[in-house]
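Presented as structure tokens, the chain that follows is alone, the form predicted on its own.
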Amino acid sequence: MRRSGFILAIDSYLVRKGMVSILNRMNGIAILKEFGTAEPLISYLKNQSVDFIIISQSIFDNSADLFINYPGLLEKTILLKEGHSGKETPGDSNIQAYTSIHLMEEKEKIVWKIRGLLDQNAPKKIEVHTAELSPRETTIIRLVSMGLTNRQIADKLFLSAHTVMTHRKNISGKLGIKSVSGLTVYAIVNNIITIEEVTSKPAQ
């Protein structure tokens, strides 16, 4: 039986070793590499293939350009997040590009999520934020991803710059994403914008 190769990119040594312990107890998994920072991970992924990546939020944010340039990696990515959310259950039917794991989740739930990825017939799941966003917030995420400034967005949507900033603050609060690169990756994953639109000239 072929084993699925996993890359671990987790900045905390203790958390990384804890994840290694969980994976080593699961059949059909081989840990290929461990990274504690973004730079060696980016270099490795540009030249090596991988089945799945478990990556901490900070390293993911610092590697955002890589995921934008190679969007296929998102389908192999498990985002390791701090905190806990009880929104997702095994009965969810939402299909997304990558799964998220919260550090405070029980080991059984972490194993369940990873098993879901290993099963080629199982949908990949994450906690879904899109439904929480208003149409206006979704539009603003799209324009931010296209490279527009707050002033440009305000002019385009006939809003004040202060209103745009308020919307962006609310978006960051809902998604837990503060950087432009992080919002861009989120927009691509959730089909708010395409890779071609991101790499094209900013809208006027």
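Positions refer to the first chain, counted from 1. The structure presented is a predicted model; accordingly, all values stated were derived computationally and were not measured. Definition used throughout: the rigid core is the maximal C-alpha set that superposes within 1.5 Å between two forms. What changes on going to the form predicted together with its partner chain:
- After superposing the rigid core, the Cα of M26 is displaced by less than 2 Å between the two forms.
- If you fit the rigid core between the two forms, you'll see the Cα of V185 move by 2 angstroms or more.
- Taking the rigid core as fixed, one finds a CA shift for I140 of 2 Å or more between the two forms.
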The other form holds:
Amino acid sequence: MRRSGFILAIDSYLVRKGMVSILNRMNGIAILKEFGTAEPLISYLKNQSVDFIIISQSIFDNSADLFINYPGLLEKTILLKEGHSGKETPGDSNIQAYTSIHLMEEKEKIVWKIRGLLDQNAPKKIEVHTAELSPRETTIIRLVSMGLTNRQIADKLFLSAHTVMTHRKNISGKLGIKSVSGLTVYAIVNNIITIEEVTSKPAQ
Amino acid sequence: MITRQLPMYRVVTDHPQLLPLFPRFNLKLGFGEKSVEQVCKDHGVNVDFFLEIANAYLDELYVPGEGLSFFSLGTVVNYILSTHNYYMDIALPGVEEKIHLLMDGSALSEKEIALVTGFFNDYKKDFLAHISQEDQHILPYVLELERQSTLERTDPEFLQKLRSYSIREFEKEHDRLETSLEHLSTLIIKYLPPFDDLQLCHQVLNDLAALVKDLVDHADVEDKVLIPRVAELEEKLLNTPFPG
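Starting from the form predicted on its own shown above, please give the structure in the form predicted together with its partner chain.
After this comes the whole thing, all chains and molecules, with the earlier chain placed first.
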């Protein structure tokens, strides 16, 4: 899985290290850089691309120009606000980050918010899930799901029965699924075959 | 966070999702005002181990750390065995019965029903095979390893065996059991025609989700606690020079 790159721009050392410790225990996150003031953050962001920025209110206010010039950054910004959610004092600037975390929030809530962002950022699931399987293997799993025997599959694809067996072994190895019923359900939930094709067509 | 001073009844009222853990520690309800520590002591349960498992269960970020290395491997093995029993005697038969009821009262075609029940039967077979492999081969091996490590000199025969086998091999083929259950949920949620008995259908989905979470946590105990410690012990025994 690709990891999302985070940078932290938080003036309070304790808060910054606290955030690092939360992020380090989550999967799929790489901390690229930490900053305690606005200037190095600004020059870093002019040259580097990142997935997410966690930034304290005061550094955010001090680098407001940057966010005005690069509005795309706001989508990637998680603003750390004082106090509890719903009770925050508005910042000086009139620009707003999309996501915010409050200093008094419980760990679970913080993790939940960050995880939500990561999920959004994850590449959209492709229509047909065949990343693990080769096109040939995908064809074979389709035919297996339709109830064809190895012999029938071999005839249909002009392969030897031995080759079909090898493909089947590779498929089971990749997916960790051995049974025909398991492969069939896998094929349905990954859009390799429709449930109608499985349940209404007689096996031939 | 559950602590040793907390009254045990609070553990249950605050976190009812922990209920399946109690039979695994052979803890029965009727706690009165007794603390976690007191209840564990009364039932001969290692309180630190109970706390580690319960907190790990609640905290998705939990990484078993130094805490768990204070317990004997025997304690961990016993816990794994009773978790297996819970899956085989309670969780799996429970969800199986509900799936059959759901199918019986549904308007699904014969082939759709055969797809679901066939899938579950094959899953159950794989599941039982996986568990009996662990119960009959892996866990006894772990106990023997721990026993050998307390002896003054390791049994040469055992040492011979150790040279050709490592727990890491088990880890390699240790496939995760939860993925197929997730497929079954997806099948019901996305692809099968809707069920009239919504209540029952939701119960099945809830049971499947709870079982998936339980299996993930359980695999964590095996992968992050049991295997590293066993591997460490294997190393230690292999590197102890022969006496004399």
